[in-house]
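So this first bit is one chain, no partners, the form predicted alone, shown in structure tokens.
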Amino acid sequence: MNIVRSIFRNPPLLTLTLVVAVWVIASLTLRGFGNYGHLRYLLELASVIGIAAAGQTLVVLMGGIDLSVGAIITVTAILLPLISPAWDPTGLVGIALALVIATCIGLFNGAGAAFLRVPPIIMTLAMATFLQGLLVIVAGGSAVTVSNPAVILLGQSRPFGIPAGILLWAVVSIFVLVLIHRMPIGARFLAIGANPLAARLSGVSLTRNTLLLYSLSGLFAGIAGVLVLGMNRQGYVGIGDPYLLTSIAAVVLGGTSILGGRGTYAGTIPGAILLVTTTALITVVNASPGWRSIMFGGLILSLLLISGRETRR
């Protein structure tokens, strides 16, 4: 009973859990759900999601929230092999300069906030409809295709069996946690997030680690575009727009507060794979779109509703 209560109680072992119990429900029931190759792809799918949420997790922890990352992600996969100098053979080059972009984007994102005092909702939505305007001239409609060496072996290549999707997700899920929970900064975001007023009174600098937030939320962002690229192998207007939500559903289920202040990534890790493991049960069940979303939403109320965690600040 008491380690019961310890999942109700602790909202990333909860959102853990209920990954564990459904892949195991779902490979029971299911003929191939739990074949090696089927769980492979969805953790392949979550990647994405899960480095974008990264970058989520860390603004959201601050108190903030990024509306930018989907248009970011599509900033980046349609510009990438648009940028890619023609004289380097690897095509680091192209990756390199699409992801400044990316963090520069999340850059001015973050002087809006902290010298205009702009609301950082109102702010990333208005970059996110700015760039998508911008897209829509600069690719006309049209897909565009990549051929950067280095942007293909990351989408197709497997090193010892495991997609390289998968292998980029736990370098920057190590790169998150350890920031978090290991560095004095990690402190200073939660402390921030928790009350502004008392952190700016300590000594922390606002605008400084604001700054630093939405770089690297951007640039999170900017790797999920890179990864969404070389899975696709071509870049179109919208193709990051599905992020979105789901990087913010992913932070939601994984236990961080909305309210900023408390949660942690180890939560989100899980809360991206759920999101991927029931879309692919409605895509099975064969669900209208309209179900697909009242799941979605019943599936976060339910989780907020049981861990309580907006009850106390």
Contents of the next structure:
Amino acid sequence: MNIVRSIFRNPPLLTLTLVVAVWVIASLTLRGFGNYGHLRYLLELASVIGIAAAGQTLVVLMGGIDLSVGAIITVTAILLPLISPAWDPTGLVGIALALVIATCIGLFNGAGAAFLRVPPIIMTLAMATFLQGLLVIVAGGSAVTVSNPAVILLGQSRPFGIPAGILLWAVVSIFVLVLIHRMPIGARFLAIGANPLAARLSGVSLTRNTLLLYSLSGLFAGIAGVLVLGMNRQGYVGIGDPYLLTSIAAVVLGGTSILGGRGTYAGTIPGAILLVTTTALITVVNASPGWRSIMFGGLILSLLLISGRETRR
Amino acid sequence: MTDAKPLLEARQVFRGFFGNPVLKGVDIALYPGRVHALLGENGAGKSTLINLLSGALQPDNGEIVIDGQPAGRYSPASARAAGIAVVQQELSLTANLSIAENIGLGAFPRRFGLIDYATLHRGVRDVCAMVGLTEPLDMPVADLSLGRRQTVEIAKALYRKPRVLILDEPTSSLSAHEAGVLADLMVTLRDQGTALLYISHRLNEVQALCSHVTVLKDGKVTGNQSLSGIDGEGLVRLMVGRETGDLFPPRSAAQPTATRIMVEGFSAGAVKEISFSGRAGEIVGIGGLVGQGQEDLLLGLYGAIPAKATKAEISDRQDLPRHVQAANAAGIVYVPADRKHEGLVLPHSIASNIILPSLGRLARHGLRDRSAESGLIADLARQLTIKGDVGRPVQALSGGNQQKVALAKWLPINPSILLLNDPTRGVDIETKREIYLMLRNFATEGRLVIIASSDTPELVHLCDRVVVLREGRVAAELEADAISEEAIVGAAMGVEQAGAAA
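Given the form predicted alone above, I would also like to look at the protein as it appears in the form predicted in complex with the partner chain.
Starting with the chain above, the whole complex follows.
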């Protein structure tokens, strides 16, 4: 009884328990679900959501929201093949350039929020719309095929049988967890998220942290974009769109308060896996895309209700 | 008067939170035509008792009795129906609505399903006249000062024509004049047969207004008696359960030394072109009516709001700090008046609140040094006698302990200038004494302490020098023997005082 209660009180653990339960039940009932290859495939899909949600987790912790995540993924996936210089055989220069661009877009979001005092939800939405228009002009609606060897390697290689994307997600996870729980900046993000005024009067710079925060979110979205490109081998307008809502859903499923100030990336990780698993299950039972969205919404709502996490504020 | 039946009673009520008992069998009876005082230190259970009486909380055990009848399923709605109104300590107004709309909220007169503004304004005008609210009724509450909002809050309670009126620290944000109007109003209501329950930390108000007192200590009633024949000392003894001695520490004999702050032509927010200075080793008080620029003076010196000065010298620097980090780097710290919104990150733990300004300093190679942090936190908790587990969220603490946390977080940076805004508001007497002693020690150690306060005795007995602000300008600067309640209040109200050097 006590164990059950402590699981219900701990959102990351609750989400993780749910993932394990769903995996066990689905493996026993559905043929092929429990295969190593299938589970590995689920994790590989989850890694893109997980990486995009890394930045989103930080932003939500600080009380904001980033609606440009999907657009930044698309920008990275489309621009990377175009800007990778031909003289660089490794392709790393192209990746670095693309990530710098993604980070700068994030920095722009942060500047709008910090200096112009535009609410983050408006700033990032406007940015997303702006980028989408720009991409239609640049890419003209056609898909861009990648030939950058580093990106292809990232999307296709399996060192020790583990897809490189999952390894990349593991590295990102460790970095984000350390940032939130072991670095001063993580504590500052949380303090700003819970009470920006008190944080400011305690000597925490809102400007500096806002700029840094949205830059990080842009960077992580950029990394997710590189990974998506590697897995798809093609970039096209709209490739990043599915990752906007899933990144927010993964954060919320992981128990991070959408109001800011409370939560952890440790919950977002199982949150991302849960989302992918649910999608896979819904595909197995042959539900239509309409039902898929309805079940998504129902799942997020019911998880929130189970843990009752927003009520105690 | 005493043979009348009580309008509202609590009988042997118990109430706990998360297994932590707050009220342990409390009785209280409110009679018509009597002003009843409820006293107790912070954390004694006053707020919980009020919430039980107003139906906001249900007792775990015991009952609420209205007109001799047990209330049964008691809710805020049934409390309102029974004519019980509460003026909350925490303001419950909606900033964007007008004065009239706020006062009528929840009890709007209707016509054809729409709000009948004519009737509303008529009803509201009456209660506004009673509380001395002269602002236009369609003015948004957001445009009012804190004291005027409190007055609207009182009018809102009166609008429902209550038989029982509960006032939870109504004067903490009122000016002396507004408090006087409220006192007259209470006398009128009392004579009309309203039962009043009055909660305040200001004992002189309690003595002037109330005829009966219930004292709570640790969730139990330690006194329930008539107020006649009890002096302030006696009341304090009932509250703390022992002799109090002097509340204020003696002034130190040491003379202030080097100038730490010197500004000329200083403007910030409501403050207009004033000169101000402070030396190491002194406690400078800033007085005045509510909202005359006291807060803006502190915030401007702290770099938290835009400020300018024709000449400024602040601890070896020749200019004003442009932002909070610059102020902190120059050894200036600020403790805000509104702990819950400005001073503390409420949902976070005591430990994270204390460590917030020191995070960067304690980090090694970019990572937080947990053992150094917990050592520092334990140290500060001991130094300031913050009791209990430092992992608890600060919102679970009493006002006094919260204030200690708000102060504690600044000690590690060894500040040379402390700016404090009403540091003892809503703080119990025992903690007040601790804070006063701490501030005096800071001064003795050669720091400069600047304290804005709405509590005049505090300015008189604690400070070495008092600057009184009025409409953003210095109305008087009082020193040593010239500091008296009369001089401060007089200057604040604009009355000419002999001997006050303006």
